[in-house]
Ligand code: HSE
Amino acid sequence: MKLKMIKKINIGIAGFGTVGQGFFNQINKFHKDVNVLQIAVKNLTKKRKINFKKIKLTSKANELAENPEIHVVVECIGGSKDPAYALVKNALNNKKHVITANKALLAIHGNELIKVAEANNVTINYEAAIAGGVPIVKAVRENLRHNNIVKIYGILNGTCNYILTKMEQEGKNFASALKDAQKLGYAELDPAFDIKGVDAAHKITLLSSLAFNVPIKFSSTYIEGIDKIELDDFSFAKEFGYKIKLLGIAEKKGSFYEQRVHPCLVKEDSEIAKVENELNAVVVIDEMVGKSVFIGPGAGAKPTGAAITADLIDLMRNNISLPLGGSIMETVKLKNLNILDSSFAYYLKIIVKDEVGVMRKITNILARNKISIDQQKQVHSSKKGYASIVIITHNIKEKIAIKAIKEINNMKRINNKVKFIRIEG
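Where the form is predicted on its own, the structure of this chain alone:
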């Protein structure tokens, strides 16, 4: 497929928040050959410190798609609905390249938009949509995907990683750590997309498509957030040699593949365990290179702006790639593996009445379900008369583990529902 090539670069920017301004400032400082013709903003009357004398402002984002002088539309609005969706689709139909930081838009509408791009001989670049300043899209799309990737996983949300780091290192509870993240600008006032795992799920969905050459299918991604993690989970995990991280994971298993986001126990000496605070990390495992690890800042004006700039420079150099590395029409349809059919070792935390015979009943339930115990520990609970039992299991299929957990939850001596965290690797 022959793509449209650029000789002279005129761009329009839609959205002028943290990401849009970070990109604009970098272009102004380092790339005088880029001509910003027009910027779409939400509020035309808002006072800004930037001089816009030579740049036309508009409150109608779609004007960028219709402007015949603009070659590239940089979409920094966010969200999977209009105006971002309408702008990107119209820009592509008007034969303009699009650069976006919008993972939600691509996770939900990516297949459709990529088909529109290919039909019009233009492309969509989205390095800034995944892991901020970490060049993971380019690495996978242009290099590693040819090595038969079997697994790609990582810390894809800096907000969650910051919160988990503060809980582990400073003993802050979840609410307090979240409040700190909001004060520092790592978390929004409504942080649901972050802490519920949705943001990371958008990203692993896109990485899965890139890595395995499958259509983008967000609905196939299992999602679980970090809001149920408690302080004592960190101390128990440490005793067994683990740390707790929220991971996005995509893995190919024969003719099946899986996409999932959930808290994990990871070995404390692993690369991923050492990534702290707002940093992101992505690990790629393929049959040729083996393991490749990418670590860097996952959000913020400068890292995300730098990722958009890198995408723009590629277009200026006529280094133009198909969005998924190959045509959307040539993707393969692997079957999605339901998480219930995957196997894990588990961390189980059970709060029980501190009475003789309770532990025996729990181990009997596990044995009946053919779940073997690797390690276990019992300590007095903070609630008088109760004990905390922590069990590390050997690998077992999730549907069997869930069945056993339901049986334990139905015991009369249980104070709360069993807490379980999957162990990765």
The other form holds:
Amino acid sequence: MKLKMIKKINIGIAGFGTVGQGFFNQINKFHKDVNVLQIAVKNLTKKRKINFKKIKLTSKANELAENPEIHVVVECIGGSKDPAYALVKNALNNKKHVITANKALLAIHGNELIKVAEANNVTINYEAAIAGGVPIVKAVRENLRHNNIVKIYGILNGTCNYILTKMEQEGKNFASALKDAQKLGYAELDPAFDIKGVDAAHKITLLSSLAFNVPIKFSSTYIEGIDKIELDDFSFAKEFGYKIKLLGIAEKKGSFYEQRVHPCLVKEDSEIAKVENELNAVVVIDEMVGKSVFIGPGAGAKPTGAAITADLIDLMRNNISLPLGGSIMETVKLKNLNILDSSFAYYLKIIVKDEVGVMRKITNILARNKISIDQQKQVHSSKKGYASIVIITHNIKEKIAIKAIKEINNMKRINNKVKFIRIEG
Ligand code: HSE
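I would like to compare: after the form predicted on its own, may I see the structure of the form predicted in complex with the ligand?
Now the complete complex, all chains and molecules, led by this one.
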């Protein structure tokens, strides 16, 4: 069979930071059949080491969408607003395929942009937007989504995984681990997006739509970051056989589905617990294959550049997919399950005055709320006269756990608010 290959393709790249440069370098090195016609940069006068030869630089990203010689626009600007939004929309309206690494843009405006793409018979490829170099979009979009996926979850933010690994293994403090991740080019322009869980939430929102054929609904995703995790949480978790990971989780439960991002205690012998540093992992559970696990670098110039390159080569081979696998007009509506109605086992850390009756008061509150204790431990706190109590509970509805935690927080002899981390799996 003869494939309809495009021999030479003209592209424009918008945004020339870590991702844009990673892609450009790979194209230059291995893919002479790709002709970079124009690059949009923020600052035209900035000194750069790269020799752009005949490539036209512009500071107006939208010129790429208007340039009739450009077949494909590669958007590496980032952010859900202009110039990225206007560029992508105009390029699609001008019947150009778009490749983007921009999870924020798609999580916020994906439904609209995909409708524009479908109406213009072009597509949006976004492998680089989720889990960097891990080909999870293609695997779900073109394969696993046909098997009735019931759950998709994983480590979706390289910066957070890097920080958690360094805190756990080297006892590094949060701020210095974050600085290292920034130096390595893993963090978003605004690293609050990483550590507060927003970046992972953008990604799990997109994976949820790919997996469950639902419209993209970022506002339904529950989000909690890693900024409240303390060094002693790692050692307590370890004593009970757990590690701490930031997970993005999308799960179908009957006619409901949930999308959430939060730190989790995961069993230390699970696949996900062994994924360290900037590596990402995605686990897909479906009715036919069962469990599939994908692990690889989730951030950085080369892996992200490689994902964009793979998307481009698909277009050159005329292997063109709908952005969500099926048409955006045929998505189904599932009801969103509020996290308060989900059930979890919990890790509770409570710092209390080391006095008679304190423990009894806590266990009374738990018992009154029908929260059963699975394991517990008490050690001296670093604060003199105080004790740290760690309790692992059995499964309980979140709204009941929150009510009990509020009651404990109202006790007189509590030092800090109760710290809780959900246990996954
Ligand atoms: N800031 C992101 C991360 C980059 O750390 O995973 C890749 O999306």
